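Have a look below at one chain only, the form predicted on its own, in structure tokens format.
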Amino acid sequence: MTGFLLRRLGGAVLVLLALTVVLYAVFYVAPGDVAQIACGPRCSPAQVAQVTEQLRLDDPVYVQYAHFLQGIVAGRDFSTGTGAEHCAMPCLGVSYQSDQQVTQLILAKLPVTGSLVIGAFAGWLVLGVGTGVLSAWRRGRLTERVLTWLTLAGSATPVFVIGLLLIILFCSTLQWLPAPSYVPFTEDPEQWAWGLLLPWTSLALIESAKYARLTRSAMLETLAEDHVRTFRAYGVGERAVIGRHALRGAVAPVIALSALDFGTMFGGAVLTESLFGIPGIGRELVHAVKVVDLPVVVGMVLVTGFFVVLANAVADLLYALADRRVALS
């Protein structure tokens, strides 16, 4: 397991260096004069020049990504033209519109993005294993029908229907709820869960449709196999077979799929977060790029991916618990 464990650790640093790479790459390699977009269309050549000599963007490309690996690792300093600001690892660089770092930024953000990815998650996964768990147990019933019906029109749906429809109902017209809202816990806890109830319920509804087709999948497959059947021969009951047996080995895609949407979330949910106004890392995201504001673009997709890489990480992990075979290979 230890050795297990290692390789993992070993192939997520890698997976980690090789995604700084590429995003130093497109950002600030690719779209060419970076002093220029960093102090705007308007600034002259001495402005330029001067943003220029406060980035080092005039040494070496490879000269550069290392001072961008070594804030990262190590922190670093910055020039303001007066003196030098230093960065705390890890160091994602400074904005380029509100001078503030964004290692900052995307700790003030992250709990906002937590509250939601985690409630949501939460909710998808026990609807959408709970769903397909049912639906293969009922299969040729009305029941599997119905169910079918309904994940299919949930995987066909946009999430912003889904939101829009639940505000309508439940704050104007049934006027059980209060417009959503974002409420640090720390405040107020019941405001908290109040206002992330609909966007947790949007998030779920429309997850947790392709977790349960994965789920009743997995699960006809595992209940088709001779063991199986050889517990049914003996006479153990089916909601033994099915809970005990069928489920254990049906679990396996739905860790792999959860591991993954659950990473990419935290910089994903950004329809979820305009549509209900929550102020998450997908909102800032996308107002990073509209105004080109390369550090924070870069430093975003380098957390998400962060997230993505731990949550595979943690997926790998629990193979390992669950089948020890998966240790060993």
Contents of the next structure:
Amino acid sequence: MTGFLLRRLGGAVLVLLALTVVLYAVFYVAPGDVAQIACGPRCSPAQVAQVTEQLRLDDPVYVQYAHFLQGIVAGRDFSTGTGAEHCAMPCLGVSYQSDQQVTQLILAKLPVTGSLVIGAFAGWLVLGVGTGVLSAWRRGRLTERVLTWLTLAGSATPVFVIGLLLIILFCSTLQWLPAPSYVPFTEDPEQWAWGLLLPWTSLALIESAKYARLTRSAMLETLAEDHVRTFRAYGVGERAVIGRHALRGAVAPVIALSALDFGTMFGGAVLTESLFGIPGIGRELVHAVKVVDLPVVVGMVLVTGFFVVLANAVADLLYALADRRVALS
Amino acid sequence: MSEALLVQEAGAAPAVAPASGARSFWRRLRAQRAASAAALVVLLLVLTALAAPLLTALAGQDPNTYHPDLVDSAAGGVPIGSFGGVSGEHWLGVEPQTGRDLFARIVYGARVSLGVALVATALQIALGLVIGLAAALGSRWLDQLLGRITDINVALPVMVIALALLAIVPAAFPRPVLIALVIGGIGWSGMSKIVRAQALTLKSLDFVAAARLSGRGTWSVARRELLPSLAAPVITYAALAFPTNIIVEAALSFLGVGIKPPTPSWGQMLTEADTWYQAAPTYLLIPAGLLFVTVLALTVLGEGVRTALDPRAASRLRVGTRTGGKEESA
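Okay, that's the form predicted on its own, but what's the structure of the form predicted in complex with its partner chain?
Shown next: the complete complex, the earlier chain at its head.
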């Protein structure tokens, strides 16, 4: 088990390292006029010259990259007009448009995205697994057909469409809810929850479709196995067969998919955040893309990659814990 | 649909298709009522997209002409008339503020949505096939290298990396082409994983071994022996990836980094519709509804294709004798 863990983590670190190379090549080498792009369209030649110096763009590419990597693993110093600014590890660079360090920027947004993802996650897990269990239990009946179509409809709806409709229905037409807004949990927990209710609901509705499908098919798979037939032959009731045995078969795949989704969304639930105006990582990324704030864009992609790779490793680990045979292969 | 699920569902189709051919595939597809209805809807949409210039000519409109006389500028640009200004000339009403014909923009928007998704899917499949086959048939070293590249690809969620790439590409690059290239160019890892796994299985079968032993080149074997057998999983994957790509394009355009005006796109219409839903609800509901219907029809059709190519899948699920494929869901 320890060997498996070490190998898996080693692999994850290598992927991340490769990711920094790829991102550096794509975003800092390929475009050519990097200083101008990174600095933004409104930069004066003097500012561009300063960026060129900061990013050491006059050095050979591998030296530039070495500094980029050094910033991430050990921190680095940036010369500003007046002196040197230290950027502590993990340093993802400095935004030339807001003069903020990218790492600080992302850290400040993390609790916002976290609030959104955690609440939505609870929702889609309950809703998705519940729907899956129900349709596996009522298989072949009307309930299952209805749920199957609902699930299909859910997977065919983009999150921004359902979100828009929910805003119109609950905020404008019925006026049951205030317009969605983000209030930090530490400031006012009640406002925090009310402001996030619609984003949570939209995200949970859309995501739960996937989980319903997965749960249902995993449960049907287990129900077909010999040991379940044996239980039935012994007179174990349908409720116990579904609740105790079939559900067990769905646990591992649901955990694995959850870990992946969790990782992806921490890199920014881009659409949900943009639609509802939640100032999280995803919305910041869209903003950075629109104003071409290169260091922020690259930093965000790298952080997303980090979360996904981490989540993948955790998913594998959970899988191995659930089924020891995985660790041996 | 998420990639993990896509891989699971498409990967479940048997690598060696039953020796039945196209005719029985169509029969099995037609036998499914929902899939047939979905196919009809898709056909209609495709025809609409293809015939966009014809249809708009028939309506006597074009997507980019402003009609300032049809909106009430005193009320901020709300279309004059009921249902967003529906009339004999403007079948679906007009766009708020500009007064552009909504029917024409919707029809041309269908071209963009379907066209971008089609090119993106084709690119995904082509890249996935080449990379998957190369990994399965090439040297061990190549397999390792491609495996790591796939790992990196998996670490980058399509939405995030597509957004990021759009930041550095010069504005002069034609947007629809760019979006298709970006979605297709980064979304190949699911396909390549399936192809690699299936090709490795096929490689060990007698007919492939015989072809290899007869001294034919690797690519000849891949093309003549493996590709026909890979058809089922590849077609299934394509059919299920297509609606996903429509959503991605709509999402990027919705965020304002995809298709740029004046080119119409359903996702982009929704961004603007957001602020108009009270005064002109149809401006929001029409693109939203079409997006929903298109993706739903394509998904149902995709499911139908999967069932038709792997008849056991349906009966397995119904009777509940399904086995295998669980490990793919990670």
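Everything numeric here is computed off the predicted structure, so don't read it as measured data. Between two forms, the rigid core is the largest collection of C-alphas that superpose within 1.5 Å. Residue numbers count along the first chain shown, from 1.
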After superposition on the rigid core, does the Cα atom of Leu105 shift by at least 2 Å between these two forms? no
